[in-house]
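Below you'll find only one chain, the form predicted on its own, shown as structure tokens.
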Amino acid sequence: MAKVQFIKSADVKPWLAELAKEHRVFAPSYDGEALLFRPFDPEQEIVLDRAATMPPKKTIFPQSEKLVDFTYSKDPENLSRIKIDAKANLPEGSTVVFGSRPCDARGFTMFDRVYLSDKNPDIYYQARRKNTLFITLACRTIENTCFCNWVDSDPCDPTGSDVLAIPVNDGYLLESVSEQGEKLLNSKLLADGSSRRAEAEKICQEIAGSINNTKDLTLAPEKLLAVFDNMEFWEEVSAKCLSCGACTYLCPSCYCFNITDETTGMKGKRLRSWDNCMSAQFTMEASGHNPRPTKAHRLKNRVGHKFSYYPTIHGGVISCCGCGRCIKSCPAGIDIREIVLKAIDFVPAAVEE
């Protein structure tokens, strides 16, 4: 059974101090205008009444790691020869993410059936992933561009999280979700919470029911298939795009990424950086051809993959968390839930005889 404990607000920071002694310990404050999840800092505001610009993304995911050292040395018993030694670069520690939303911790989980997959896992991810704790806040607000009600989700959804913290009167009823959350519980600034549950849970169902306009997605995946070579409709949703990528590096759930080596003499190190599908270089070719020449073509593959390809290949499970980020942060004003709207929508032309 879940451990169910209550935290005064004022004993937030003391009890991210005391985890802050055994994991790297991040929360959501303000770098500027973004308010991003940074190294916690008692001398720095923590920001909990609003989500974060950016997801916790690079917690797992960092926008750039070094995965490998290596370095080049000739084979004595043959000169022309070169020989490679390389040494992976595995992450060390534990971490503990505070103050992410429901629908970033989600975002994990459309990782975890790519990355840890029983096949060929990611060594890198997956040591960052066990080494992860998330303690989730369930949402008090909701904007008009959310919508993980649209992919069978809500504002106090556990998925992906270890503790789940639900904004009540004075404080947080915090409720395990994992074993090793239930282990970060144990704090003597925390309170038995069983006679805050009736309340905490009042305030799910209606901040549950806040969200209305809920869609129903279920022809999503074949609908965007039949439209697929639709060029017209693809570049008729992508005629305000302006290819910056910005909805990707938002994204909770994209996990695109390119590999450089760079090298200094007979020393080198392999990269991992972020990459993403709406970039014109994503899919160039070394011969110059590109499959994916048109943003059209790029958007494409976007809605697709998340609404259609994912879908298809893991279950029924979109590729995507509802958080808006995409839609709140686009420059252009595109709204990914129109466009598959009208995918859904779409109608072909009668073909006249």
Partner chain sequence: MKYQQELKDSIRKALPGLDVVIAWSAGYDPLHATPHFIRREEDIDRLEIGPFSVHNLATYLPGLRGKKVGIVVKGCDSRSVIELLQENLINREDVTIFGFPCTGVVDQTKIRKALGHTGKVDFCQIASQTVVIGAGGEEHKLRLSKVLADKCFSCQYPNALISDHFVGEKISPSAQTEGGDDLEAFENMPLPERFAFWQKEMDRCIRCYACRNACPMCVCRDHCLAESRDPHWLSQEDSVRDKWMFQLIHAYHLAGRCTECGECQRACPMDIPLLLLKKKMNKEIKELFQYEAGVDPEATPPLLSFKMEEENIKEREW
The other form holds:
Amino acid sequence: MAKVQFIKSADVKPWLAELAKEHRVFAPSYDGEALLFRPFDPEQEIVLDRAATMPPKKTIFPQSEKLVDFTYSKDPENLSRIKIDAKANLPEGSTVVFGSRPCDARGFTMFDRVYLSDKNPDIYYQARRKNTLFITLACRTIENTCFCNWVDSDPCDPTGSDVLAIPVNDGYLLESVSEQGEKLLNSKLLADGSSRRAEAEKICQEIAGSINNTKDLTLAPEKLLAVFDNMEFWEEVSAKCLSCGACTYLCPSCYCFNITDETTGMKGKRLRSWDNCMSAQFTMEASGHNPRPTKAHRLKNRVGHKFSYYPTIHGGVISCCGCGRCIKSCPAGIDIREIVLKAIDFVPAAVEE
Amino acid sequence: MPVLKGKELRIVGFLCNWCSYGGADTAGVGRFNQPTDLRIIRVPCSGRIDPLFIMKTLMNGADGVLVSGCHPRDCHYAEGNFYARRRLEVLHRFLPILGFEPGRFEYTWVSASEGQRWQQVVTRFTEQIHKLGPAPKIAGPEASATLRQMEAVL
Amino acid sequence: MKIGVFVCHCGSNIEGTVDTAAVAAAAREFPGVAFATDTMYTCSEPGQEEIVNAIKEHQLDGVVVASCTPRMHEQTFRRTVERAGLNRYLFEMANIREHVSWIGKDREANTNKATDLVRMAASKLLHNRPLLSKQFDINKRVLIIGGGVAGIQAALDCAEGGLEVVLVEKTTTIGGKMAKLDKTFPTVDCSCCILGPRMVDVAQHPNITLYAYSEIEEVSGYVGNFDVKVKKKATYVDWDKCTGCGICMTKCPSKKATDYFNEGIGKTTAINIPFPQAIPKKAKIDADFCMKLQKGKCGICAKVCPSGCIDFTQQDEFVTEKVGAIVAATGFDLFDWTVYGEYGGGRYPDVITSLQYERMLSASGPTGGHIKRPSDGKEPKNVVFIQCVGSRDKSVGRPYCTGFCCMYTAKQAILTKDHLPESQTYVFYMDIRATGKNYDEFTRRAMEEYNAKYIRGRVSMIYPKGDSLLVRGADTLMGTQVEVDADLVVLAVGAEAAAGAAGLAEKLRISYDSYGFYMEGHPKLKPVETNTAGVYLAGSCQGPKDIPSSVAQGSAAASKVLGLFSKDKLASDPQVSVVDIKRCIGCGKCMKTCPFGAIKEIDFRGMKKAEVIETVCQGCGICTSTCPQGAAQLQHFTDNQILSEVNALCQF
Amino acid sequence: MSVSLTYAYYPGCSSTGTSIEYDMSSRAICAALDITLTDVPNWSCCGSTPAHTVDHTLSSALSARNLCQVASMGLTAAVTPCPSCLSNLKTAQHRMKNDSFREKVSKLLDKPADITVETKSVLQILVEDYGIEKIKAKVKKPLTGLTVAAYYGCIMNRPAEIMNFDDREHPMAMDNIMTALGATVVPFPLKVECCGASFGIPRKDVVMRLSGKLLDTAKEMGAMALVTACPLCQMNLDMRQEQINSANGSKHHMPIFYFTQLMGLAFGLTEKELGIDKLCVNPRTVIDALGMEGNSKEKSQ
Amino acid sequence: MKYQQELKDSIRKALPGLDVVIAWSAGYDPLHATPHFIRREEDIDRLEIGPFSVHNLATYLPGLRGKKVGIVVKGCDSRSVIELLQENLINREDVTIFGFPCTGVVDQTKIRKALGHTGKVDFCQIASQTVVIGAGGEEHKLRLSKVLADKCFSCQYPNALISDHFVGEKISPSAQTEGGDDLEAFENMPLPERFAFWQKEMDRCIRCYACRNACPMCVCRDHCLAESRDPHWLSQEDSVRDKWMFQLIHAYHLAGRCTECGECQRACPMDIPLLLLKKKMNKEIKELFQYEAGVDPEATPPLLSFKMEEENIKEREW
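Given the form predicted on its own, corresponding form predicted together with the partner chain:
Entire complex below, previous chain first.
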């Protein structure tokens, strides 16, 4: 049975300060005009009434992470005999993310299926994932770009979170989702919240009820495959794409990476950094050949991967959490919903014999 | 190891092969004493010096960058230093917007015969950099704490 | 990569202030370095052998030598590594002598700096790639600029060697300064008698094309294939027809034209042939003084000319010559001594230059070889020579020694006594520099046999006193002031680069010093080469020289040209730009900025791309720093090579 | 252009004594030429010989003090007739280009030393700012018949990089003025030679020799009179002419004018206001002969 | 927008000779427009021009080289077209330019700041100088001038500088001639503060390169130095150094070419004030060479040319 606690709005910061003694705590605050998950700082205002510019993706999947430090050393007897010492840089410590949205937290479940497979777990991801807890805030308003309801989720979806916080009148109802989450709810600043449960449920229902534009994407995997070879279709939908990485880098469920070694002198590091399937470098081969030479090919990959290929191998789960950041932040105003619907509705022209 | 602590600062020179590198050689042949901070990178022509090398050098933590080429009209390649002059001047004027002191980067002309002038240029530039002191260092990827302090200042 | 590092002691030149062993020890820790040692003289034969052996023994595939400037020995060591089977570009030098050991004595700082320079060289070397030359055809013709004794010698030697020679002379006759001299030191033989036959040889040699009264307008191209535009200035005389009879000169009514050949001693006619032995012996009209050209009236010369060669409408004409090598032999001019107010600044007619005095002494000169004072035509009794006028004088910006003035002053003192046995000569000098074969003996003779009174000191003032000049100076040996009543004062004016030398250097793309003298490739080892391949120097354009040295240089330059042309094809320098066709977006910015037109646009699968013409590219790298996407990369100085040096020096 | 010229006027100590006629005539001709000279209030010694042989900083501070006075007048240029004063003012300015030297001077002055004021000699403003042509136009009584040699002395133009006026070896400013006034100017080869002034007290024999040579040469060149621009030169040649004669056995009787006096005469000013009567060697015969030839020529034109 | 119908007619006439016409249409909500590629007659109806036509469509031109392209441009966009023509990156005969008098476009960041929260926008009406936005159940009335992009205040070229079809009447440029107050203010900051400022701002860069890809003059695109190993200017590290260095590469490569359209800053999802660097570069270029990019298709950018004697460079004084 989940633990249910209540916290007054005014107590949020003191509670986070408490948590910060044991964990790295991230909460949304402004950096310039961008709302980001930043290390908790009591001096800074925590902004919870809108979705952050960037999901808390970096907390588990850093933009660039140093996987390995390596050092060359020479045999003094024979300088051309070189030894390499490599040291893995496994992440340590635990992290709490406060104020993530259901879509943000759910995004990592898309990662999990890939990085935490039994056969080949990614130890770096694993280490962070295990030790990163999400206190997720249920959404009270649905933004124009939101479409979590299209992808089997909703504004109060606890999937992927450790604690779900539902905004109620004068504070938040905190519901533990995981065991680790339950441990976070032991503060003296929290009071038993059972009495407010009904109020919270009502709020959740109200929000869910306000959504009326749900689309059925069941056919998406199959329909997208159907237009796979229709480059004209993809050229048209990608015409305005600028091939930048804003959509992928702001996406809570995009998990591609690239590995590079940077060496200076006798020392070096192996970096894993975000990759971006919109970039011409993505899948660029050493020969200069690129199986995805144009932006049409690449946008096809992004949409296809999320709405067709991933669900095909992961039990129908669409690898998109519907946060809408790719729509909001696209400098060219590309709307992924539009593309998916277009593919579903696409009727191939009758082939004339 | 590379910079003698308390004695030297990191000063990088980009010199064209034909005039200024020769001028530095002439200064050596003439045994014209110079401060030891400067490390010279030889390039064929000042026209080869992409201003981005200078930015990169500063970004990498150099305390000063000195560029020297043939006097205008004397370029071994006829026009290289004319292009260089425009590009380096633009860079020189641009750097302060980034917060680099304007004097961290200078460019000048020294011919292969001007050993003495080279000595003066090096001495003067080195003094200028020592007066400015070590360049401010850019925070590394781990320096989020420093960044937050900066934010507090701003 | 397996790099070998050789840190040179250069005797004590480097080892004196750099701990080379420590540098080598540090180098062993650098990436890629498989072998490092310090050696006594790397450039010596055993030193080079050591490199060759180390390459073989340790299977090195790259070499760093830390020694002197690459401008000195880069070629030497490139050949060394080549001997051991490596590509010559898998080699880098760290200049720890000129840039380290010779400019400071702080051993700790020097060792540290030398280590840094080796680190830079080694990290650049890691990015070096083998480069291979291309062969290209050459045009075996040579252009010689300047028809003085050095240019004449070079022209004749080249022509004798079977080359076609184009000789361009600025004035209407070849012969240069030597043709103006009466006698030469230390033999006191007739200058014109030695030079005259050689001038005739030039005129008659089938391999020599002479453009007199012509200048270089434009030079393009590169070693083996220069295109030179020559401006033939208008003489208003059709030289194809002119026979040099000189009738025009006898009839020309404008007799007040400046006599350049005679250094302004006397006047000449507007149409003139500078002197009887002129080559080519052709007349030229001085437009400034010609009444016909100035006022439209006269035209007498046209009437009297038996071959009808006068053409008042003549214009400058341009011809283009294709040559494979160029020798600059532009000589010197005299310093403008009138900045010396204390010598009258040009106000006293009886203060003249040494070269004017030569013309006065010459039997073919305006005075017929009689020494006469310009002011009143009287024979002088006391003749005072002042040396170092515009030489060794920082205050007028001429700190260097012209070198030959001591000798010609002694010669002129001797000749004065020969011409005027009653005369007395005085020579104010700073030091006597007579360091040639029989030179010192010669100055001694001037003093001892010809009784020239040598006074060691500078002259502070010359002023007229009665109809003579009072020369006041110091006698530093006696520690007194001396005053000499002089009838004639001859200034031993120093030499400076010929007028227009700097402009020509810019066209030739060679460098020159602050006095306009051209820079040789190396002060000792490459005295007639320049840093521009295919361009050589002869004579005083490189620095003041006496006749034998100028002739020697003329021959040296000729032998360099003959050597260059002994091959049928030249190897291009592979340090050229190369465009990565994958990265090129065909924007053409590189083409816009290339000074040599070495980049052309090509079509690659329907896309515009840039391509470098290897033999035209001179390797400046402007395109590389212009190309925003780094597609054009100057080989051996690629972005990554330079960045690796930056990174070796600065890592945050 | 009719912008009137205005300068701060620094007379210098000599002008109150030995060279009072230089001061009088300078003021008189400037007035005649509509050049406004405003005396520097409360001026002091320029820091000349007595001071600068002892202490350079102190000497420069004296000059700097006067320059500050000029700046306080709101004027940007100061003029003095005396080349010695000018030399000192300019040397001080030159030294003060060095920051640390200027700081020392400022400390002595208790205020920042001025480095903006421009300094010139009366001769310099006449030729550079006013102009020979305009001077020529002001001549009422041409000095025809007068043959003079112009003697500048050793410091009017030297050191060239500090004085920055005319040719250091062969100045022509006074020659040109004299020619403009109608006088005949002989080429005078010793125009920048030393008169021996600095040895005036300790080594009179040197003065006798050097100044004697000047008089000898002037006479040889055919000059009737010497014209000077320096109080010390004038004094050596004029006041000491008899001593020179007796020391050298010469018989010179050569009037030594200030150039300003001759300008005044040519402009038609009275001898009184030009201080002609202050001269030691009587110029009467020379003055009386003035204009004879010229006047007749003018008539004939 | 007044001239919208006229523009549609003009495009309709030209469309048969063109492969595509690039314009704008309504975006995902009433506050956004999006680039609109007109290929068929029926696409024309969706065309919309107005204060949300923020995108500089010239960015798409080099990628469409070889096709017959029509493009609708604001005055500022037309300068990018000129610059592309100047650099031979597009062929004039392949491009048909439709111009209209632009009265300014909005700055989404300003709207967001004014409204506080723009996630839920229901409607937006613009009547003369007033903008009425319905968001989150509330109605916000804003003065248009409060939310116009900075560049519009100092706009000197409201009408396309180059066009084949111009609809409407040309309007006169804004009275304010001196732009870049923010630059001036920034230049008055002490150097260490500027240094700190950039580090802080660049820290949040996610290296998505939207700034670069939205820039009409960033023509290297797929071959940018930023992602290349040869040449290897930048590492993939998440460091301020590399991120800042990229902005310097961008700014320097734009020297004398940037038309200050502001797309870099607009495109930045992290709202980094990137335009400041370009403004500074432009200011210096203008001072040094009296040159402004994107005005004359025949001009040569100043860094690709030189003079033997440079009037405004006094490099010998150092």
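Residue numbers count along the first chain shown, from 1. Just so you know, these numbers come straight off a predicted model, no measurement behind them. Only the largest set of C-alpha atoms that superpose within 1.5 Å between the two forms is called the rigid core.
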Superposing on the rigid core, is the CA of R140 displaced by 2 Å or more between the two forms? no
So that I can tell if I259 moves, could you say whether its C-alpha shifts by at least 2 Å between the two forms after the core superposition? no
Core aligned, does the CA of R113 move at least 2 Å between the two forms? no
